[in-house]
Ligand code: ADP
Amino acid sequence: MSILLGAIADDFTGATDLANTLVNEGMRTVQLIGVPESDVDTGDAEAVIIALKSRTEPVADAVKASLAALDWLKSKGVKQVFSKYCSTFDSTDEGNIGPVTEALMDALKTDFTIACPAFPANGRTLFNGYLFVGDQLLSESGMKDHPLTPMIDSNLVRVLQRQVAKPVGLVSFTEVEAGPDAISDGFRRLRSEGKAHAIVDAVSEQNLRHIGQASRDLPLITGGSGVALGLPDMFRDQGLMGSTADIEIAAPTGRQAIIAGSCSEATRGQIAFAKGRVPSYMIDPLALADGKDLVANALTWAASQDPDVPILIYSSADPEVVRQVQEKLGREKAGAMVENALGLIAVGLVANGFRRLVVAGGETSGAVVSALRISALRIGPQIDPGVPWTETLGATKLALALKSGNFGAEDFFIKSFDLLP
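If we take the form predicted together with the named molecule, what would you give as the structure of this chain on its own?
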């Protein structure tokens, strides 16, 4: 079966966010970590998302990586292409959203696409072309001070126009609110005016679903994960997908571990909650720096624990402790050392029969996934908003949950394992 939706995401957690949205709408979804070098069997996936790290790369690199991802997706015969970026339209006047979009349009031989970062459930709404974060204009929100992509103009028609060669227009709230036919009319109107890009307003989930319906004939759609909400139903309306079904994953049986390298508040709360309930082992960065073989020690400790109970291995510490460690070792060195140790521990645990892993921390997840040489994940049911269980595809079969540091409720670590079959 060919893939209906081929998506290119400009960062890893953005890809997971999109995957989570599609799975919640009953679409079977696989997330690939980078463009696969060899062939990957995506099984019965209806959507495949390639996660890149192209948000803040130099424009030429972002374009190159996105075109390589597109080539791979085209080789799989995908029906429609989705370019996913952040719901706050994170970009500079140089790009990367605009140049990537126009490169994809050229490669897909299309002269028209839409741009809709709106995600009302997360407070991102787009009205008359102006993007709001909660009740603030984008340019008055925290995004104005972003270290890499400060957003100082809230008018996305202007923002996108500065990044692209072809004209940008607006399908405004009045048209969007009138439903899918009016939105399609809006697309036709803009095309007749010679516009190549349509910023599309949306303030509600229903708006997004209607935009999805109106976009069925567009080879390329660009936006945040919100606008993907309407795509599974749009495919269903064409008879291309079955009815909504809960997505299950095949979770391999084996021992269970939590590996936490995030020092975020939510993760520290989750560790405090889990510590009274499961055996735990702390990795001290200063001991690592002293040359102690904490990887071997942790693995020996893990082997001696009750195999029926999950274990917790963590480096997470309070801000004051982290500050002291960083003062002694340097921020980057401390981070890299801990990430390296946690990656090696993950490899050792898997070698010793662990098959179900929860990992806390964005960078930590990256380190673990690359140490385990995992290149593809089939996305399963949600544990908490933004964090699904996944099943690894390829040689090493694992159930894996990759949690961004600040995500998840206090009981996240404990309840996650209860959700597996």
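Positions refer to the first chain, counted from 1. Predicted, not measured: the structure shown is a model, and the values here were computed from it. If you superpose the two forms and keep the largest set of C-alpha atoms that fall within 1.5 Å, you have the rigid core. Compared with the form predicted on its own:
Once the cores line up, the CA of residue 20 ends up less than 2 angstroms apart between the two forms. Relative to the superposed core, residue 58 shifts its CA atom by less than 2 Å between the two forms. Put the two forms on the same core and the Cα of residue 301 is off by 2 Å or more between the two forms.
Could I have the structure of this protein in the form predicted on its own, to go alongside the form predicted together with the named molecule above?
Chain only, nothing else included.
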């Protein structure tokens, strides 16, 4: 069976977010970590997602990795390609969302695509081209202080236009609310105006499902995981897939740990909630820079804790603290140093019998998955919108939850393990 949907995600948590959406809609889904170096048996998967770590890479590197992922997916005969990025449109004026999108368009020989990061279940909505996080404009939310991709403009037509060479237009809420036919008319209108990119408004799940239906004939769709809600039904309408999928996973027994590197407002709140309930250990970037072996110290500390209680190891800090660290060490050095340490800690935890891990933050998840040499994941049940449990496919079986920094309720860390058998 050929793969119906081939997706390219710009970070690891974004990939599991998309996988979670597809599985909840009954689509058998496998997530691959990076572009496979050899053939991979994806079994009966109807969707395959290649998770990259390209969100904050240099533009040229992000484009190269995305095109390599596309080549692999095309070799599997995918019917449609999905480029997945964060529901807060994390990027700079240089990219990477726009340049990657136009490179994929050129490779697929298409002159039109959409961009819709809306995810109402997690408070991300698009209205008149403006992205909201809850009841705040993106530029007034915690994303304005993101250490790598601060979002200071909420108008996505403007944001995307600064990143691309081809014109950007808008399919407005009025058109979207009128249903799939009106959305398709909006696509045709923009194409007749010479537009290559369509920012598409969405404030509800029904809007997203209608956008999916209207996107049936687009070779490339770009957006957050929300816009994928309508794609499984679109494939069903064509008689290309069945109605159900088994989302159970085999959760290995073993010790439990939370590894948090995201500095997002949501993750900081989750850490504060968890610290009063489970043992916690903080990784100080400045101490790392001074040569202190915090990896060994953290692993020694972890080994001394009650094996029946989850532990929390975190490097997350308030924006002002992050700024001070970056000023002293440099942005790239500070981030890479912490990610490397958290990856090594994850390896040590697994070597010491930890088999159930929750990881918070896209960059942190990438570092942990890479350090553990995980190549593929089977997607399991949802913890919170956008975050499922997964099971690693390989010699060492792990239950792994990769959480975007912005996602999850305050009690996410604590309740996650209660959902496993």
